[in-house]
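Below you'll find only one chain, the form predicted on its own, shown as structure tokens.
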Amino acid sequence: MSDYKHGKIIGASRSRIDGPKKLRGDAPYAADHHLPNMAHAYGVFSTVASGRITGIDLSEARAMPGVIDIFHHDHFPSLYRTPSTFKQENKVDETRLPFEDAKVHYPGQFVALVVADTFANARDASYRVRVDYEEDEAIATLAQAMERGEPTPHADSGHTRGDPDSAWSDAPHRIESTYVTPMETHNPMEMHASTAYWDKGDLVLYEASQGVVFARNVMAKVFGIPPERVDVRSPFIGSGFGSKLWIWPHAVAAAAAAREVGRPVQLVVPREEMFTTTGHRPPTHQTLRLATDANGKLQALSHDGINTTSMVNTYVEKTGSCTKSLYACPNLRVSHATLPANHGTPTSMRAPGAAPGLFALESAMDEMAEAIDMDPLEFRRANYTETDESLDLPFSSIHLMEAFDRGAEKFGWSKRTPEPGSMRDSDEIIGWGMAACNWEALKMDCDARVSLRADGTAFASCATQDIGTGTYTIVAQAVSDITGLPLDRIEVELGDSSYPSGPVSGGSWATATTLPAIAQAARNAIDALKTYATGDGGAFSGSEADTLTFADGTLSDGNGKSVDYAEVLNQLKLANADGEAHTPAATNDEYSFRSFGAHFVEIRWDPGISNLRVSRVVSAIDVGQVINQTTAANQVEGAIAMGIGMALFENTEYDSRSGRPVNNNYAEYLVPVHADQPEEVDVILLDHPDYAFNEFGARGIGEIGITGLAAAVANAVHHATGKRIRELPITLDKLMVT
């Protein structure tokens, strides 16, 4: 914990400093880079889900205008795999390299790549590549995978305490339910794209990436060159929701093709193939058993989850990650298992594990409350804990009870009548539901650089990214907080692996990780300035550096002399005073770091016209110090919209016969639009700094807003209709069946 007192800029509402660039169209995204002599690549994607390529006919494609080369498994450079010890969620092409062999593991897999002089020519030629397959029977759904194989358990991701099975059997009140969530696909506005070129053996890659340092290190391994010879740039990203955290086949293919043809190559993944080859949230099957004593205290809780993974890599959706610690319970088991299916490898999607896991847990908590005739909110209060029982550590900061209180008061929960269907407004039946939300708090290693420049401005850089969450702005706020400079005199550059090493933009750890490093770098820059000022020819020559103070861009000696820092630098003909810093990952055996909150949801159901809508949401969120009220609230509001999509709309569907996706487009993969948004959304940010976690007291906010939201909607639907929907999404057919 730091004793530094942060100023008013921390916690203020500030507009995004990168907003004007985006509004003017000046913000360059990965596919906006049009390099001299640049070629374009377009993929040929497998039309079968499982099998083997038996032949590729390129004759018609090669005759098309502008074609430069066509790559496939018999014509592709030899590359290297990343070692199994390399820390990453998904290795390149799910531990395989693109075009490594003739085997097909999922529909939409890259089977060829056409490089041509224009995008249109590359695409037209790709349609004329003829691929023959020997097709095998595919496993297309989680249900098929469960029928055909035994799940592989992953004990290292589970947790057990006490004897949950015996305690469940012996308890006076108990329930057992199964919850199913579908495959969901990230659909960021910006499609995955790579623009690659080689300069004397050095690779430069403009990539839609949530982790430029990670991407640099992977590409260095794949091409067998030092990381210093790879520069990955991603200054602006049209969001990613987790799909852009890791390297996918297209990035490797673009870079390899660029080296082979000797000119820059750009490759954009078509929207329909973003459903197949750039990750997804896997479908889950979760069985929960809850038991209480006569007073409503949890005595046993077990949460056993299964998800599909790919045929060539294992991804575990840790659905019980919140269950093990959110409530007090002496007898508890969390387990995770996987089954292979013919899909591309799943990956992180906003609040991985927690989003589907809390749908199940918070739905089961509602069912348990109903079984013991207890108000759902009071049942959660009765099982509140200030200790992470999975670690036997106290939470560093927890204000869940306040979130319950303030959310319930704002929502009007006390007016809820418990009987299903008992609340009406004209033709509409009103349902009220609630759920807790939860997410881990993490802090990683980070480096940063801050410069005080002779023109009176400051410059900050870090190789983290802004994926649309406001990172540029809060970095500038951190510099302003230390230096006193206004935001319009602070320039921030992010998203380039050549900058000081920064974290991936995922897991809600970018803020907690980046700001302490930025702040320390700014202090180090001020220390460098003081050293210059007190040296020969300096404005305070002969004084001791530690006697000077710095505030609002001015150095003072305490004796009435004050000099603007730009004047100090110009007097010495110095361009800047630089500060660099490294701050380590959070390591602590005293506390458990997590964030908390509660959602209260109103739905309206008109059975006469079968119309279901979410009409009102109140979310009270405890994420420590809020750095920027505007961008923080926006993060929660976006998560609420995404949670409504999870609850009512999203489902990537596969043909169980062929194994192919059937709605891999924006027309048939449904997401909530403006008309689906609630009339009222209230976000309450509790704003209690957690100084045990970092000097700013800030934990992450990007993930937590979606957790529990789908359960709150499902619980509200049950309150309105009496139907307990345990399989997402909650579609009208599930409500119309008697």
The other form holds:
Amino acid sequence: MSDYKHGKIIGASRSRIDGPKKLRGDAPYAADHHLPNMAHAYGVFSTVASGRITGIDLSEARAMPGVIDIFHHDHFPSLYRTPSTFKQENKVDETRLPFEDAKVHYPGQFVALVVADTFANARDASYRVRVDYEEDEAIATLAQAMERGEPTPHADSGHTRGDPDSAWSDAPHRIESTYVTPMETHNPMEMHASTAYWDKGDLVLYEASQGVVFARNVMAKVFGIPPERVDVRSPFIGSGFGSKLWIWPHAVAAAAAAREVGRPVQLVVPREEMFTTTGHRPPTHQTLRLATDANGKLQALSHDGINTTSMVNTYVEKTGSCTKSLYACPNLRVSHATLPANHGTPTSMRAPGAAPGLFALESAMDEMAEAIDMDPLEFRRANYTETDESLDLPFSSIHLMEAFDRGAEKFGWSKRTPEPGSMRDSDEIIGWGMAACNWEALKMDCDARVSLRADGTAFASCATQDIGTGTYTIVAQAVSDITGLPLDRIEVELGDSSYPSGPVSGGSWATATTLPAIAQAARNAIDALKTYATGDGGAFSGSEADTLTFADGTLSDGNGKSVDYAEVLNQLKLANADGEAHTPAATNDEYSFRSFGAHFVEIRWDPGISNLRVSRVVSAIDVGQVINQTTAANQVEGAIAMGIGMALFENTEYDSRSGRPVNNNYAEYLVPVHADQPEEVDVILLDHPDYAFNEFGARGIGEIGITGLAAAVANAVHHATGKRIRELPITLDKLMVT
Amino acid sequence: MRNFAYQRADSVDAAVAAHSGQSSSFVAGGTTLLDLVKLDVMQPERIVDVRSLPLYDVERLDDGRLKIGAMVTNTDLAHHPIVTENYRVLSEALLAGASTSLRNKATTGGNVMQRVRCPYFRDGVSACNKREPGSGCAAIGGLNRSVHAVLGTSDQCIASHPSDMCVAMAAIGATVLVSGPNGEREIDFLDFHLLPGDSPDKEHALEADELITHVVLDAPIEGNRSHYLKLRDRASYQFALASSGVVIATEGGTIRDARIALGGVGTKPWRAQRAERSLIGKSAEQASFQQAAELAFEDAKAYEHNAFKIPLGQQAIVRSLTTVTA
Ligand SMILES: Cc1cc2nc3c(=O)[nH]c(=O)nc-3n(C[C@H](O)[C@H](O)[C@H](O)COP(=O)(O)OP(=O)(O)OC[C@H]3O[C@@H](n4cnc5c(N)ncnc54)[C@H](O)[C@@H]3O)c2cc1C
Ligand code: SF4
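If the one shown is the form predicted on its own, what is the structure of the form predicted together with its partner chain?
Below, the chain from earlier opens the complete complex, with every other chain and molecule after it.
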């Protein structure tokens, strides 16, 4: 609908409408539900990384106060696996059910579950469950996995055009580098948690979930009941970064336990186990080869990535997903392969594939630019393309050049002196680096309902979620845009699988997917109102519905008669006028839909005390129409913080002997704190609507900000120190001159 | 967490009397104890709450020393005017530790007594001589980059002492006052924490059921300047990879008195006395600082992942000395 014109509310700066509820403590999270007669479950988790359970001694634990039951592989109901398909909306990353058998595939795997009257009693008893194992040799790290196995290729996610290998060998300038990224753990503030109860065969599950529809469908498959008998609720979550996209074993364990003990059961996954049994970003090993002609035009590019997956499922970290199409290059290959390790199953973490992948690609671009003595920004400009060469389709809307220009201008890039170590400020050496960012734009099928209510308010609902990003607010903005009602007269409910089917909050597609459905439902509600108004006893009885106009909450007939819609409804004694809508997924037969951007980063390295910090970031981001300046800028600022974590700190470390993670807590797994935030963070939102993608012209903004950031930091570090760090995180010991 | 008996003591004598051996623990701020109890690493059967004890004062003694009650919180101590005025190194060390909310809870006595951050100690299952004497030390040959020492280690334990506050106290010089079943006694601060040696489970000089009542700081050195520098990966909320607390008095560019203590690199709050002596009478310049830094790590022994702590610790010394003498 290219002629669609948006009013002032789209693109405005608005605070989150759910903010006051959160401040008042009126926003219940999954573990905030305290149901009558509720029992608490606490897991017993494997202390070995590989092997089998040879015995479980429950005598001491059973005798503990408050213990109701203790489940394990010999005492657990027989359930079914979900077929795990995205199309059927029942995907998970780990299909194995808890307590399926005596096998142990990773440390931190559920081996027993104590249900007791209180949380403290359940935990207390869990420490007294004695489990004996027959331990096998474990594969604990990517390095061990690479030593011991041959990677399994996953051709379906790869891409080849031209002849990259010979083009590379024949080119006048070329580089080859290998980059390694560590395992990272999502670490949302809110713990994974499930509160489950059964009511006459129906399951109600409060789950910390980024996807209530998928969660409902999975639970229905697992328990072998129709999806209508399952309701999954997740009105508020303390973020997930991808770890809460799919159902993990704890939710199945909690729901099964609730059915078995005949009481509501609450299970909170302890922080340590959020490093093992609820997903992680797998470690990657990526080899890149780049070659250019004499003018700095890329002639060959290959990007071959390997990641570890679990022993029970295959998860492919598609590190080459952006490499396929970010730059013009006639000879190109991306490939992905996996190796099994004794880890829980990996899962999507903010910008899966792209975050580690662009660390490698955008570091390699810097190395290539250096090899041909070209400014890194100029080198990227020289390889700019408006065609997605992997699909042979034009990009629907690309403003990467503007992102380069405005970012560089704001940052002051032209003042950069290229020689490493050439920019100083007393004890500190300053480094300036940049990198492009990139993310795909996706739009899924979506249903929504909007009601115009007799009390003068509107109500919108959809089974998508607000994961702390502002979805409640932008849904209200879309309703306001169509109806003209102010935000304070619009109520929004999300995060309940009984609402019209909405998308998973992931892939940065919730905005592009949900808003068109909401807008269409609002229009349909207005149409329903017009039909009522022109029917018997209506305020415009006798007029034709299509002669009426609706603006700012008022119906008018063009002959001078205007009636407030609440009055129209009240006159007819109607509660509301409802509209439902379905909007389809986007298909890319004409265009390739992607978002773009550029990060410019300043770091300061004090070699006298080996202190490294990021002091300044300018990011120019091209994501189509920005719906809400405040929440959009928040997303990029948060992603920059997370990107700094990825660049400098994050690393889930496994002991290669025991196979256990060692820094699985909030004190030792380092994420950036306030003091690590740069003094200056400038987010420039280019704001060019992409109407080929959807009627709002919005492409989504949750993930793009983290892509490329680690490379920009690494490039800045190289500029300051002359050291090229190809293995994240960039810790001070890697930079010390010893 | 296991169930335990809980008792709140309202006098020092009552606290000592209520504490009965190995299976008892005092609790003050609880920021170390409760974590370890929840992790099932410490399993006290009886917890004696000492927060009602009248040990909240900071008072200057006639001889110029500063007597600090064991219950004084890290926050209060860091901001106490006498401390900010005369013992800057201590204030800076306290404020470099943990986070605001933890410091509001943490007490002087509890901080002296905090346990190591070695992950193998805290996981409850790995071989660890400190948690389970004789079981071995998983940190040797394991992941030992951040919270393991290069000074004072033994082949039984290499965990670094985590405290920042104690580093400053070691530099200043202090006495620990304790009260026990046999009455009161004093322990020199430098003798309070023990090297792991063959018995890493024995961490300090307290005898059975003894309670720390005070820490008394030595009188400030005439004309001193002091500073605490903590080096770590992230800018806050991380234990020291290496830190240096220095107290220096100079006269006409010559060093008259010097105290250097190190954190993050030693198995106890580490006083570098040989390095200090090397500075006396020298002029306050880079060459002397560098020499002192090298002496401080003369006996250092690096493990698989922490060799960088030796140059990093030296950098901490040189920069902190440069700062106080600038
Ligand atoms: C996440 C985190 C980060 C931290 N970061 C830092 C840091 O960067 N730097 C740093 O220095 N510290 C850090 N700490 C440690 C913190 O400083 C200590 O936990 C705190 O000082 C302990 O004091 P407390 O009063 O809470 O002790 P408690 O937990 O109450 O007690 C600790 C121990 O001391 C014993 N005890 C307490 N009082 C007495 C007494 N009067 N006499 C005898 N025994 C006693 C207890 O029995 C117990 O064994 C951190 C802690 C956490 C949890
Ligand atoms: S270093 Fe000390 S605390 Fe750590 S495992 Fe070894 S003995 Fe235990």
